[in-house]
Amino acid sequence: MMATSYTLLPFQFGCFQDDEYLIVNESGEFLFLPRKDVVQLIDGTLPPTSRFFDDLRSKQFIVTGDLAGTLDMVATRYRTRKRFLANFTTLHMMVLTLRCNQDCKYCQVSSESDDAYDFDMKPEVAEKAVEIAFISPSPVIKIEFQGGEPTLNWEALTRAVMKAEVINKRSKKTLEFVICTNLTNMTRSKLEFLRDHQVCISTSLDGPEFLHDNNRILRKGGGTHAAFIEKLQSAISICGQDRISALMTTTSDNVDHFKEVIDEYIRLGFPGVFFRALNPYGLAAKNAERLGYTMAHFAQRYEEALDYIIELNLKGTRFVEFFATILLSRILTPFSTGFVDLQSPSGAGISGVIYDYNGDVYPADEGRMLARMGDRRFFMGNIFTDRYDAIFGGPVLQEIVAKSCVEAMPGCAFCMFRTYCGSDPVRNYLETGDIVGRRPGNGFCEKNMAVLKILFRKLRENDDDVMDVFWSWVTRRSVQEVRNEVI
């Protein structure tokens, strides 16, 4: 039988297992094939009736009639894939002060004594900050204060807060605020403010008190952890949990006891955890050696973690992995996601921006990390010396977005998983000196690859309960009501 004629569509594909490949195209779609398959496909010999030819079609791999209307389709879905870049720019951080009443072993940011004044955000350049941020032609304004300890600032958290919601009142765009607190500073009336202007608690949480302890420790001395429940337990009541969220970082105390930390973070109330892999910059990057694991080590523990988590679901208690969920959404749906760390081109500077305690802005917290550690290489501008469309159409984002677009990318443009991740330019930097990079040993490639291929074998394995899970995370929904068992 002669094979139907058809035009291929441009995909990506790589050996996944044995001698079957996985093949994604520019809409995110994706098919596993035996290898004999693909050989087929690409020489144009693949006969119609092979069992993968309607998925293939249907998926626009290949076309056997109506090319440009096949391509509209495509291209409505790479639009979709690329709407961030409509919303320039939505997250800005803003780092209130350099000052913190801890001493975390991990500290990106080599933060300062809580005595160390000269590192606080002058009220003046937090309104400033806003004022700035107002410019975005974003629908949105996201406003997240920073550190070191913010609250240590709250002078200058309250009057950009004010700012902000006076300028809004113009601007009539969804405002939303976060700050990123240890909590340990925290005060009721603190609280009550935070209420009542709607912002948002990020908190840090290591795990249990044994875990938490060992890195997150007082400058006076002593642990945090219990401190830090105590002060939980009061924002829970005052701001209501669903207005607090927590984030962990991995290290070489707790990547064995992932069970351990997600146990403490259901006795808490939290709905998920993100397992963030440790960044090399300030104290981190100093103390590596005794913080620090291989890649393929935290990627056994991850999947483990992974299981167990799904196996609570199936039990009845809703708790989500925030990562895979934020992969599982670009793969399972052709929406964009906010991770400023998954876009192409970099979200850096496009999705978000970060302003310093003396006004001067870089494209992501990475940069100024960098600066604290001598290099200014990311610097944007002043935002009292520079116009707006200096800093933000200036040479750095330019030559950011110039560099960081994964589809040329060498080492990302023919990768099987680069439709659903993205780029790191500063890390980038930071490892070789150079913003494009290099992949093979790339700690960014390794973690996103390594999380991928255990998301795809979970999908290659197409388990009915697994599956009912991932969809439950992506839609925001219960497993019973993913599965129409809620009446």
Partner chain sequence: MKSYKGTPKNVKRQITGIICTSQHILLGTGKVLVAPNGIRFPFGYRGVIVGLEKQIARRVPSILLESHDISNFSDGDCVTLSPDGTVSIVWESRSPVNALFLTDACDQRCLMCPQPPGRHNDKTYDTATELLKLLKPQQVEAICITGGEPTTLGGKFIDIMTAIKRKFDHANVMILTNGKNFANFRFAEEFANIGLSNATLCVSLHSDIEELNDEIAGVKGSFHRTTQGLYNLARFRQRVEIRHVISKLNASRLEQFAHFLYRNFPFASHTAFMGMEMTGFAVTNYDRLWIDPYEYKYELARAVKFLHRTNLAVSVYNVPLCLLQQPMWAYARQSISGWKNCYLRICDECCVREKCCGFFSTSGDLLSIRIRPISHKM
Contents of the next structure:
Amino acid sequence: MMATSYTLLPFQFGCFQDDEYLIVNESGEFLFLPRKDVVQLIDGTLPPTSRFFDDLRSKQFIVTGDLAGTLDMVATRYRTRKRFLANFTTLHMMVLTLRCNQDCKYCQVSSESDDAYDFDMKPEVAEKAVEIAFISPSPVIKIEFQGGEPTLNWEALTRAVMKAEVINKRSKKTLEFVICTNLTNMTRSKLEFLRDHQVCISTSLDGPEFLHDNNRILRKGGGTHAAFIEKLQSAISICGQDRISALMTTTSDNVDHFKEVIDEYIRLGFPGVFFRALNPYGLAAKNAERLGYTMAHFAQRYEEALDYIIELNLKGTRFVEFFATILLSRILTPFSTGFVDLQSPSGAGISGVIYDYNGDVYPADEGRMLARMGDRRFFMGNIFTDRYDAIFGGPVLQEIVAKSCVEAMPGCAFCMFRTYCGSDPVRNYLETGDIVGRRPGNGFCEKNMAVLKILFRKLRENDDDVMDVFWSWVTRRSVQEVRNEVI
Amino acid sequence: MKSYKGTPKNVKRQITGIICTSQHILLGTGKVLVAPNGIRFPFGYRGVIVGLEKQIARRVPSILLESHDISNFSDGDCVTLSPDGTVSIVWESRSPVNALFLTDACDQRCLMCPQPPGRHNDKTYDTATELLKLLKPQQVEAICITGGEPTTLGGKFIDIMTAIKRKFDHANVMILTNGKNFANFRFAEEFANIGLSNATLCVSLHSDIEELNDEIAGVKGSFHRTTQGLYNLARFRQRVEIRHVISKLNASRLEQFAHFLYRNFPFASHTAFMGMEMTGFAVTNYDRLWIDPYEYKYELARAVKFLHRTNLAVSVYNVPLCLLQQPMWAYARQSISGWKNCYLRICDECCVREKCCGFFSTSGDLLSIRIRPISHKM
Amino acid sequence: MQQRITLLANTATASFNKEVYSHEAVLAAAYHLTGKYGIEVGVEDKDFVAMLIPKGDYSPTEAAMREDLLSFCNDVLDEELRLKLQQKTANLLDVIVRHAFSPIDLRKELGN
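Alternate state requested, the form predicted together with the partner chain (shown: the form predicted on its own):
All chains and molecules follow, beginning with the one already shown.
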């Protein structure tokens, strides 16, 4: 079978390490190639005898046969990866209150003081927001209660949950609830309510006490770790470990102690962790100098943490790093991953929205905070005064969509990781005054590229043990099941 | 299927009937009696198979078989009696799976085809229809629809599948196909609308490289038509399985093929990697195709390991355990139809013979040189 | 000499012969460094000239600046490659995305 010429299909490429380049295409496939082969490939002179030729055809980088047939396959895969668009808005976040019993040093949500009660969401507003949420065509509706500390506005929460359940009797969608809580204010009766209505608990744990209590402190002073542990045990016994997850926020205090953080999470029975880098605005920006660290530093520690976690998995402790899992799903599987923070077009507004105390709708919490500070750039509409299509089909969302497709953004369009990445238009606006933003010097880009590089280095090594662990995360099974060693 | 040659009497055209080995008072229609000692008054039977020549009432069709052949029939088997004296068992009541042949016609010319295609003969289709009429629902656990390429029958394929839906919807129905005719959206829709509850389309695909696939399939354009067929079946949420017959032409790309399958057809519920049956075209094209399965055992293990990692079901068919890496034994199945399944003498010494699929009797001596009994249970 | 690079005090300069390099490639490569440098690209005789001045908190040693400059030069070569690839495949990307969301007759489309 001699093919003397081929048609190039679109792909991105970049220098990966030394002489080796990484090429990635619209089908989501990737290949490592020496630079000279990349040059020949693009030149049109790569010979059919090249050891890469067949893989390039199989993975839809080049076509020697039926172009239309192959394009249909590529388009099918592209559409599959963008499936999250079809569901439109799945995540509906509600800011029930700005009040909080804690005063964490990196908190973005400026917790108000005396007039704080004015910014509590009234139950009627919460109910109306739930009604609006159900208009979304998504077959899954996920309602997330945020704050401040949402348990402080318990009436609005319970009314919203009830309202959603009533509406869902008719709508029959998959209904999920999440409460983002620090747990330190939790009571038994509240936990019972959360259990009875299958509300998942998303909490924050920055590590063992000496790390956690550096930044996560009570408003009246003092650490929260001990109280957190106590309440966590209650929550586990009432709601079940399965319904509780935790995330950590990386600061200069714990960035060099990821191992201790992991050990603490495992000790408390969490199935995994999400290593979140600091967001540079809100309250955090004020403390940025003390709390901050470079992305390069974060990346180095993250890699060490990942290696440690992989080792634990291989020794028999199942523990997942959730950010890596999302990226690995994008790289290794053909499926769409609904991760609002890193989508193209941006998830902000399409996949997830946030409702403020008065019914104002924003694409992300940062958009809401901007409005609070006087800039209503991201105000999408109000659930009482505007119709659904004016809010969700209005100019704010349209502009975000038009300007947040990485395929057409400077610095992203030709990035080798583009297929797997996404954008954060609100953050871009905060940092540069422009929702398109720039990539060089952009911390969000730097972090994502660093993590992707770490993961691709592992994929390049293709160590069977590491790949077994990665697939166990992606397919939600144990390593033994992935290896077919279960008796 | 098993066939026996005998001496026909009064068999004017092909007869299809269900075997009964003793005379009943309450008969039912469509029966063929097996009478080793002959019979004088076989009234009510469609036909008789006899072991001794005795005077038979003139009008009843009969075939005289050798005594060692006549013992091969069981109650509930379905046979055809042909004017040339052939008795064929088209349905074995004791076999969990039976093949339903619809046609000899095929729209591909696969290099390794063990059953070279021919012109469609309506007799084949009619036998199949008659068989479905004769079988009782409780007799049927699994049906394997095959040919040639069953979908070349178009509307008649839909008709027979509809008949199966009506009478045998509880059964596990496997349809062996190259999938190309499902590239026609309307046809795929018609099939889906039948609404079979337990049907799987077993679609064969030969390579992740278009040109190599088409070379093996013998028809240009096969790769993309099969792809479109698979897409349409997925659109209609039909259960699909991919079958990959391994030959020298594609053995070096097993792992890449597995990647390709997962990325392009992740909706497939199962994949089967299959060793060749060395008969028919496989023999004609021996030089291009033959590879000792022992030579590809490493690549096969990588391919299977990969698919298992992705959580897709995967099996290995037609490769004996001694030619597989030991971790692959968990994926090897009893894949060879009873009537053409055999073992070698040396297999008597093998401690895993019970679990092993053995060999195709039709492959004759075109077998691996590495076959050996496994001496220790691992 | 087709290309000249110079390091002076706090400025790095590289020239690219217009007959060999395209201005799009030079600009695209320059863009990648705008996080660390302020960059001006101009024309001098037969060359494009890019001038890089470290900005903000970035105070590189001479060795570091040299590394950046050499990277920049190699980057321009990669950008030339990207341009070539773009020329050959940009239309196909459009077709793929359009077809993905609203199926078109691919054979007809490609025939044009």
